[in-house]
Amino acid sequence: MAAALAARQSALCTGVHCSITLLERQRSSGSKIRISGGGKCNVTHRGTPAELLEKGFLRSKERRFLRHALYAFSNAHLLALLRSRGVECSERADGKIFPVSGDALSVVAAFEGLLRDAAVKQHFSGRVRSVERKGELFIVNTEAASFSGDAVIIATGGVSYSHTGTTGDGLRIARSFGHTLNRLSPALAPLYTIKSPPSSLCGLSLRSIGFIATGGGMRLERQGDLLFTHRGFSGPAVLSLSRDIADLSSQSGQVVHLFADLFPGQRVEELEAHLFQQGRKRGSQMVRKFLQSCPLAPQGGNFALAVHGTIPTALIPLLMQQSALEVDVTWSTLGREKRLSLLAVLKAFPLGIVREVPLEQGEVSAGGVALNEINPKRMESRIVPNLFLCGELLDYAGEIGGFNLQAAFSTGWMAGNNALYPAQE
């Protein structure tokens, strides 16, 4: 939609008259959209183009290819076309920008609104099955009609969410075009584990602590929050790591252990000390009362504020378990090795192995159509004059908080903006 949107107005800006024609292969358009932020469309992230650059891709060569289009249309570029359309946005805490409405339908109309205004022509329910390059003009062929073009933009999405139609065709259609496919993996996407958790932390939701996950000698960490499902694990710190989790795990004979940190802010020898300095204090106090009580993730230190909550009650027996401590053990019972043995669970939490990183669940896929075969300066292709390529079905994948939609839109735009005019040599 923003590709169609942005060669329309390059086209009034320049005076060509052209058609512009948008297949759509289900019945609606802005599926995606839809569903984005639980169906209240975190629809980008506030910050200057090269702070979403930096927090939201990190991997460099992604960073890298998306520079040109995060700057040629930004997040401030975004809300001004929404706002044109009477979608105002604001920004949470966190920075994740969403409609004033809470209701990603208000931006999927904003955005049929603004095809309607640029006269382009939309069909729907046409699942398009080839295109050919026939001379200088493109031949798309759908289930019902053929259609012809001087340039072909292909927005297809990846593998994600299959339900909304993102089944491949793009990627498949890329790579009749001679285009390479870089291995598909989930990203964004929830943990299975070979055990599932115990039933009792279903739901659990574990604030600012540290997630993290070893296997072939190597250990990758992020740090936010962790939700226990019936099948293993997501939230924020998953989804954000899933990505690098299935790389790892993909390779051969490889096994990746989860872990969660409660204290990430604190170095193992604070966390010893401040241990050590309870059970000089209330030598009395059993261990668990005091677990109960214990802020997580404190703050610089501060073990007397509970900016993210206390322990959870129910992990609590887990914690004192994996410790080999007796339940009703007190700090002045405790002896060395066994507070260790405490501080490396509270540091080291073990959450399972991991069995799965589901693609179908991932809320974007990584993978695609390598990004070096894609000029980053027009989103055309470099094997195919005139054929443009651009969003999830190339080879990157943002962070949560909708770095993915901004860069949909970003390289959506650049690719009409540029499908009008043939390279400059």
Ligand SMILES: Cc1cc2nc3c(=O)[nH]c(=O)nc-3n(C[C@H](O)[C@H](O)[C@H](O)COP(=O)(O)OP(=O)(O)OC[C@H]3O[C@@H](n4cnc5c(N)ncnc54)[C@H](O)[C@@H]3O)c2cc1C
Second form
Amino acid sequence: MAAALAARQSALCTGVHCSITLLERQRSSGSKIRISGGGKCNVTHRGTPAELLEKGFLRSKERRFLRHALYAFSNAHLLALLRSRGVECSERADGKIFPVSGDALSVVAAFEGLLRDAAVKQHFSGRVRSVERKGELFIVNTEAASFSGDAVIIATGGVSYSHTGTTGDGLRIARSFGHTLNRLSPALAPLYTIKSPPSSLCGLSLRSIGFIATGGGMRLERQGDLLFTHRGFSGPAVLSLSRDIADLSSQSGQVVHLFADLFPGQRVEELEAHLFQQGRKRGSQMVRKFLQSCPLAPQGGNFALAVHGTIPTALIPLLMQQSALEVDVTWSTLGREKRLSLLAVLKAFPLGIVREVPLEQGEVSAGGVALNEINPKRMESRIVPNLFLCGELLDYAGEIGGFNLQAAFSTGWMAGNNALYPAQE
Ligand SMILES: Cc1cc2nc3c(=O)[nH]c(=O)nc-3n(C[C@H](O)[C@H](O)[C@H](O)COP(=O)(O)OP(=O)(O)OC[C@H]3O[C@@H](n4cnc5c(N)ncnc54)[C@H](O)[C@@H]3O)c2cc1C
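Follow the form predicted alone with the form predicted together with the named molecule, if you could.
Below, the chain from earlier opens the complete complex, with every other chain and molecule after it.
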């Protein structure tokens, strides 16, 4: 959609007459936008393009590739475009930007209106099966018809949530033109563990904790919220680390162990000093009572402030069990060895072993068309002139926070903007 609009805009700017056709296999456009952000659409993120790249794209190769597109069509451009169709957006404290309406459909409606005004011909319910090059022309074949054009932009998305239409068709088409496809892998995906968490914990959320994955001598870590599910774990910290975990377990075949650090801001010695102090001051207090009122992830070493809530009651028996502590043990009866064992569990509570990082369940899929085969200043194939590729089918994946939609809009816009004009030598 962004690519088609940009193509029209550049045609208008230069007085070129052209016909622009958008082919969509679904009955309507923007199926992923409709379900994005839980139906509220986290459309982009606050900050300069440099800040978005820094916060949203953790791999430097991907940052370098996306840089040009994010400057060429930034969050400010996107918000102005939406505003031009009456869609006001607002920022949350964490920097995420949503339409004020709280409705993802308003974003889709804005694009639909813009596409109508731009006289973009739209064909729905027609799945593109192949694209061929015949001389200077491209022939695009859907199930029912063929279209020809001077330039083609492939914007078919990733491979997760396949019911939205993203089944990797564009990837196969890119390969038919000689493009390399890097291994597809899940990103922003939940984790399934070999042993499911106890049902009593299902739905429980731990705020701002440290989420740790280890395997093959590697230690990966993110701080954020973690959610217990009936098959494993989800929540921002888990989603963010899922791509690295998938790489670790599939590329090096490693067994990946998961842990939660309930005190990510405290070094082991600091936490030990706090527990020791507690033992000296309140010898008759039961350790489990102390844990119940203990703040999760206390900030700045302040154990009196429960900014992220306290350790959930449902977790206490498991913490006691893992530390091999009796239910009614008090500080005065807790020897040093047991205190150290509690300390170890609080800093690395075992969550289980990864069974699967489900590709289909990822909010995005990583992998796809190799970035070094795409000109990042045009989004044009370096293999086939006038073939453009953009969005999630390229081998990048952003963090949660509106970065993926922004990257899709930015790369799409750049592709459309350049599609009418040959590259300058
Ligand atoms: C549940 C969920 C929530 C998300 N929430 C957010 C969020 O809040 N913020 C954010 O930034 N990102 C979010 N994302 C990610 C974001 O939606 C995607 O990264 C983004 O939509 C990718 O844009 P795209 O244009 O590359 O592909 P898509 O938006 O997937 O669009 C590809 C289109 O191509 C069509 N297509 C595919 N194959 C063919 C074919 N053969 N012929 C014709 N048409 C075809 C598809 O039907 C689809 O409409 C979310 C994703 C999911 C799954």
